[in-house]
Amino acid sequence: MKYSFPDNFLWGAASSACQIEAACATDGKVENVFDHYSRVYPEKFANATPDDEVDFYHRFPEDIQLMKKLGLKMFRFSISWARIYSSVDGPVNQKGIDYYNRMIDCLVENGIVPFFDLFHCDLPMFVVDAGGPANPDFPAWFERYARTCFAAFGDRIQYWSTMNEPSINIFGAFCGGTCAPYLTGMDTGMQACFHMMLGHYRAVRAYREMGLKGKIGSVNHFEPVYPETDSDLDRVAADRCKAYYSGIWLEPIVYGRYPKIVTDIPYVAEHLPENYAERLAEEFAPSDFLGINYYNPNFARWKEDGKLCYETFIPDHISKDAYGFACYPRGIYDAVHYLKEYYGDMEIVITENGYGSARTGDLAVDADDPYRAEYMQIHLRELCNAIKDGVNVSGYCCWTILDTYEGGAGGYLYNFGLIQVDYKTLERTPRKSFYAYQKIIEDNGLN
């Protein structure tokens, strides 16, 4: 059986400024939160520093070629905000506009579409040491960001995102503390998603009102979630997962409103900010499109906790990856079905999907991977299946183009990269993933 995608679907790969630029102090650029915390609690990072990465900064000629190579017809990246300005209020850093430019024009001369997030991962210091996403101010200075990337990019950007996996850099870094900088407490963090959606909405209008010809929208980490059972408090149960991890995200995104199911809880409404619904719906400036990214399902179950009253779990027979995702093909198809059925029919993007095998440090062991492309192409079929039912899907983004630096579970103990990078050398090498996308790519789609 032929698995087609549509003529001029968007095959790309992804990867992030803080994960593969390196050049951490180099041409002005300031402390980020990996730059900073990976020093302070070297045992969340494998005792590896962002300095330690791929250097993107300087070798990104190369790099692009090789994703010509590739066939690639989009490249998702981000913008560090810490090489664009030093402080909240303070000058622009030419250098960093100018190196992003060089870099962009080079996509763009070699035929691929520029893909960028604002914000992925790396807050800078500057911000976090201001309060973070949890002070007011933080939208203000966000619109004032964005606006100095429209203004110097935006007629070559195609596609914008705002905020990439807040449920993940956002929520759990101010609330859950997960991630840089770790802080824990509800209040902190319901007013630090809050901040950060107005923060969205204020850049989506500000791109508007720039009369900037691009696509404008944000991407969110994406888990369907199902219940153990078929219980009745089960399914509430997967319900309140799926709104409260993705879509107190989604709904305002665009709604303009959070989700009733979540808003309903008294934990979660005991916590949320002043006014919130009022501001929500004033500020609100609808996206054109959704970027999702998937890696894995989850699964829930009723728990009398006196909060959100459910657990999650992966089932045993479900096979992880090394990093520890779940293998769950099905659970692609199933997620741009929930979009479609529950957000309308937006464009959605897929801005990540991917398969982490451990390091070995055996280059030879590690350039045989044949169960990324497995991985990639059981996810497609999946993926196809869907575009064939109506879900309007554009494009898909592997995560990731190199090998990169995994701030959230230990710096480089894990390979994703459709390309190898010998961490000693630099030296770039394709993987057998790579030629299997090229044909994926040349073909328009798979067996």
The other form holds:
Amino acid sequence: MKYSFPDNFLWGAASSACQIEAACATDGKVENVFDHYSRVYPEKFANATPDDEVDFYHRFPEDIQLMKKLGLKMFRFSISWARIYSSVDGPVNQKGIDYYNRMIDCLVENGIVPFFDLFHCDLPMFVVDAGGPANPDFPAWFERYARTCFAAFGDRIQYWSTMNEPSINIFGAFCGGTCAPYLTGMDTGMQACFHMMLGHYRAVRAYREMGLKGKIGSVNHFEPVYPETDSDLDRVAADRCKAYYSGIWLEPIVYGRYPKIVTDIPYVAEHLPENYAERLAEEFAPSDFLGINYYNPNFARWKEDGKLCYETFIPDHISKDAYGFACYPRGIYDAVHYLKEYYGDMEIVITENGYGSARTGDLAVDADDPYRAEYMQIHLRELCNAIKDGVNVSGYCCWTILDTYEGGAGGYLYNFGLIQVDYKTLERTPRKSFYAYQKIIEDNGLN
Ligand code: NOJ
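Form predicted together with 1-deoxynojirimycin, following the form predicted on its own:
The next block holds the full complex; its first chain is the one shown before.
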């Protein structure tokens, strides 16, 4: 085998509550941003709501059997805050706790390591209505929710992530107005960013205090950013872009501070919360691992615009999947090398990587997906090379196990699943890529 992975490598697949559970108002669950805004602005969600999802809520026993058949060692999923609480200070919803307990037990009984996120972009509307993460009370609300989850599920969950892709969420949802709840303005964005980090630190501290035995960290996307030319300005543009887009979350996670290259930008500096540096340093709580979602690289050039002073682009020779992600396998190698160099020798888990194809509606056509298998193979070869170089990567999660609701924009227009779902009957059919991944897992590597 040319590309063998270490023993005990965690072959995984990822998904999230708000993208496959459905049962949106079942057993006491209240509205989150996707439930709410997909009704308010259906056109932004390709006229689909999370209620039409694949109903993992009721069908997880069958789906976990398929995961077992695949040979999965780890399943990354998330807990829906809106199933556990219905207000920032109200009582716990026991039915929500019972559901996750049943599901987590089922994973454990089938020998699958549970990796759970506390928050995967699905902010409850009761948090939005109370001011969202821009409210200084957000860290306390999040800590309360985290403690409840640690107490209820912490004996079985081996990996915890506090938040999924917070920086994308911050720039899209709380600053750029491109995803729900569509807030705009740098002040709101910087406040949200800061309070979410404090929420993360407090959850990590609570976890340590509770003496639980698993690992805790968070999941962020990471894009290696390449300068368009060798000029000093383009290189600054690329470094800025990397630090603003990803480092703004990763650097405080690892070092308890924001990247200087970002706080030095006047456009950012004037919106930073008061005493942010002291407060980050004071509340800092170190993580056990870095969860990294890798889909695409980015390219940057300098642009004098009085704001961030860079613009990004993808060169024409790099192909994209139907969803719009640039396919650049070398990027996963560069990403983990960069992370090792910059953030030290922390354990890295690739928490997402996957291929979005257009749903044609013809089930036979959509199940035949050699491109998805190839996408995984070319990325895994690069990842294996990085591991051989000494980068500490302990696992890889394919995005995703079952076809999925894309809250960002796509609704059900795209397929990412190893398992196809017929949305009329909810019948599950493993795709070609499922069998390709099964073989990789069985061989613990590939040629
Ligand atoms: C990353 C997000 O975590 C996930 O929710 C989303 O479906 C994938 N990107 C694909 O867009």
